[in-house]
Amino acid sequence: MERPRCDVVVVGGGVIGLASAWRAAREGLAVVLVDPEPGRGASWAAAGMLAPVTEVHYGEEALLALNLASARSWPGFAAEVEEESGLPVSYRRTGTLLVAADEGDRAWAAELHRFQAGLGLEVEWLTGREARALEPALAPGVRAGLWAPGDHQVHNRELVGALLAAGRAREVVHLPLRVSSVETSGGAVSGVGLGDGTTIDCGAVVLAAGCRSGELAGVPAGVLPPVRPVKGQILRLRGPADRPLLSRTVRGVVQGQSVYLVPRADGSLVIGATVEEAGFDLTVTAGAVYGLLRDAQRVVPGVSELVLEESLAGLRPGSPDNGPLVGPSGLPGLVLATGHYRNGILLTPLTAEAVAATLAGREVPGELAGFGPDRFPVLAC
């Protein structure tokens, strides 16, 4: 019996895998996406923030440039996904307001502002009174704020549905299975083995399995990406659609701890998120729920009146330097698209573009040049 064949198998159906499959199909390639529950992992547990300015960290200037480039591509990307899928993704130009809860947090925010300003980022220092003028629901004790008008948001769960539909429109085949192994012939990718014992022949594999990307059998040990799970617990609250508590994303700094509140158009609110090195544990803990609600209430007291609708945990794919691993690997035919850590939603457009370019034999976008899989010694062949 002749085995099924396609041009590309995409392993993993988070937003990175879904967008990469869609973009590859737009190149005219025959694409099979393999994932038992596409979009139900870290992409489902995300908040959908597109926040390169307020997410900037010391020592990550190269990653900042990449994040800014991808943020600039989001309006066009969102429009294309919506056009091809016929579904909304709710890309909202809300801006982001970072606020300091007390004097110690104010000093931290002031240092961050100096760093941001030194990088030439668009950000404005606000007094507590000015911050409350933007968001009246803020606590009276808020000391100061940083207004980043270019940090926006997208509805991550709507994005999952739209990317699935866009892929179907381009004849991407979805198999609700797991990939058990990569097969090789002559030192290059030749296919994948599936969890049901069958095999698909292909000329290329895109490894976009998030924090599980380092576990795929058949890939040489020196080529497997060094990714790990970083647990994040998150809450979803329901409020009245006609009286939303917030109109823009608020990031709070509370006694040195970070909490974010992302409002949706329907009045709901996403609150997150913890950062835990806990392996593949997905349990939701009382302490995490308490801590998130406590810190959120400290900056926006009205959250206590909303309905706690959902609490869940997701696993971010972390890399050794917090940057993604995108591009051709040391195994011919294997393309990596993983390790996005806290920037998976933000980097979806540029990653998908890079994957499609690689599969079509073109160079990846220049902003991704420093984020190839070969930058870690463990990946050297």
Second form
2 protein chains.
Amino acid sequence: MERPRCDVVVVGGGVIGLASAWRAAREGLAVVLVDPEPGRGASWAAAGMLAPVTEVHYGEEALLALNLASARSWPGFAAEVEEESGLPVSYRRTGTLLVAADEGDRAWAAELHRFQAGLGLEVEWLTGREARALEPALAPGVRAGLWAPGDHQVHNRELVGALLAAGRAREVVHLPLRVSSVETSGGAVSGVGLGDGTTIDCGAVVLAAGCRSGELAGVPAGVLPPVRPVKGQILRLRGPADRPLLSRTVRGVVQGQSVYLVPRADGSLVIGATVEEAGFDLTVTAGAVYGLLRDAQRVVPGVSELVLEESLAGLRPGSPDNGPLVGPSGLPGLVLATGHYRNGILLTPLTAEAVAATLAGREVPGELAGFGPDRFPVLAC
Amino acid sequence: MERPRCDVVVVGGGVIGLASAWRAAREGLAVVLVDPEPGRGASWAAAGMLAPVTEVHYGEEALLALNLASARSWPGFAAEVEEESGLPVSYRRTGTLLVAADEGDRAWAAELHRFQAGLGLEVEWLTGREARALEPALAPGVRAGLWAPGDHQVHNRELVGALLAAGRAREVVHLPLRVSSVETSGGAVSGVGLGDGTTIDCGAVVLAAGCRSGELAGVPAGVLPPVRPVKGQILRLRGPADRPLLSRTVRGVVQGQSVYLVPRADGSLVIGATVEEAGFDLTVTAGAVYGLLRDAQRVVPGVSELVLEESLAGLRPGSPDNGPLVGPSGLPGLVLATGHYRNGILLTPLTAEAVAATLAGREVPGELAGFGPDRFPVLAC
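What about the form predicted in complex with another copy of the chain, after the form predicted on its own?
Every component of the complex follows; first up is the chain already shown.
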């Protein structure tokens, strides 16, 4: 019997894998995407913030440039996904307001503002009163705010559904299985082995398995990406859709801890997130739920009245320098698209474009040039 | 066609209705119990504390005597339920430790101790150090404790399952419907109308519908019990079964607020409960979850490490004096068994005995004599 064959197998159906498969199919390639539960990992537990300015970190200026470039590509990307899928992704241009809970947080925010201004980012300093004028639900004690009018959001769960549909419209085949191994022939990718014992022949494999991308059999150790799970716990609450508590994303800094509150158009509110190195652990802990509610209520007291509908944990794919690993790898035919850490949703458009370009034999976009999979030294085992 | 007929219809399948139906069937009566979801209301959201001593309230001495009498009947009742059902109810004689979080709470506990001692209750004053010797997971800051060795617990969800099975073993028929009305003939109960439009003829109806007992069509307004929903929110957490955080029920008093932590043999821990007058609202709010976790962690810090598995709300059937309404009503053939407020699980044995006695034409047990349905003045509408 002839073995099934396609051009590209995408390993992993988070937003990175889904978007990469869709973009590859638009290049005319025959694509199979393999994931037992597409979109139900970190993509599902995300909040959908597209916030390079308020999330800028010291020492990550190269990543900032990449994030800004991907943020600029979001309006066009969202429009294309919606058009090809016929489904909404709720890309909302509502900006992000960072607020400081106490005097120490105010000092931290002022330092961040100097850093942002030095980078030429569009961000405005607000007094507590000015911040409350923008968002009346803010606590009276809020000391100051940073208004980033260009830090937007997308509904990450809608995005999953729309990317699945957009892929199907381009004849991407979704297999609800695990990829158990990559097969090689003459030193290059020749296929994959699946969890049900079958195989698929292919000329290329896109490894987009998030925090599990570092453990695929058949890939040489030096080629496997150095990713690790970074657990994040989030809450999803619900208030009245006709009287939303917030009209834009609020990021609170509370005694040095960060908490975000992302309002959806339907009245729900996503609150996140913890950052924990706890291995492949997806449990929701009492301490995390408590800490998120404490800090969220500190900056937006009305949160206490909302209905707590869901508590969930996800595993971000962390990398050594917090930047993604995107592009061709040391194994011919294996393309990496992983390690996006906290920026997976934000970096989906540029990553998918880079994967499609690599598969089509073109160069990756310049913004991703510094984020090739070969930038980390191989550790001897 | 002949209408279906039985001796007794029990309206409501919480622990009160289930136990009453079982006991009535043991009297030789043909019993039908009607509830769309037996055991899934307040009985499911309960913690199973059998704690008349630590829960004694000022001004409720008559209720205390009733609670103590029912607590004494629990060992025999649990053994009978387990024998007739073949299922465990995990009646655990582990006692209850009340602990005071700060100096104000210590003063409150000392006052409670004087009140308890004056009532001749078995309760011992402990220093913080002595309390921690009993339960090493208690916070270092715990100021004092009250040790009530006779306040035990039962697994309320196991109890629901065992009572269902015990009833079936006595040929109680469980109908997964609603009772829509009580039918009368010659001024006495003659049957019930069901939600599917059918009817059952019967000589007696037991109204055990918890907080919804006050709204049954066909019952004269002056006979309907004055019960109201009192919302309680609880959490169910899980820790390692081989290293339980607590070995007995801990009731914390934290800045005047009460929180209880009830450990199960399987490593789970029930934390409760809020007390809210919010109508027929079963939502879980962020503020309630936050408050329960805050107070629980204050007395047992290790709670933060546990997995939060479930957040749930239940509606206790509140009565004007916090005591139950049990026995014959002003409508011949209608027996009430409702209004148990926070003592439903505790009062199940005595209530079921009283219902069975009433149905069999005997007097209710003496301890319940003061809790007849006729003790409240009828309000003119």
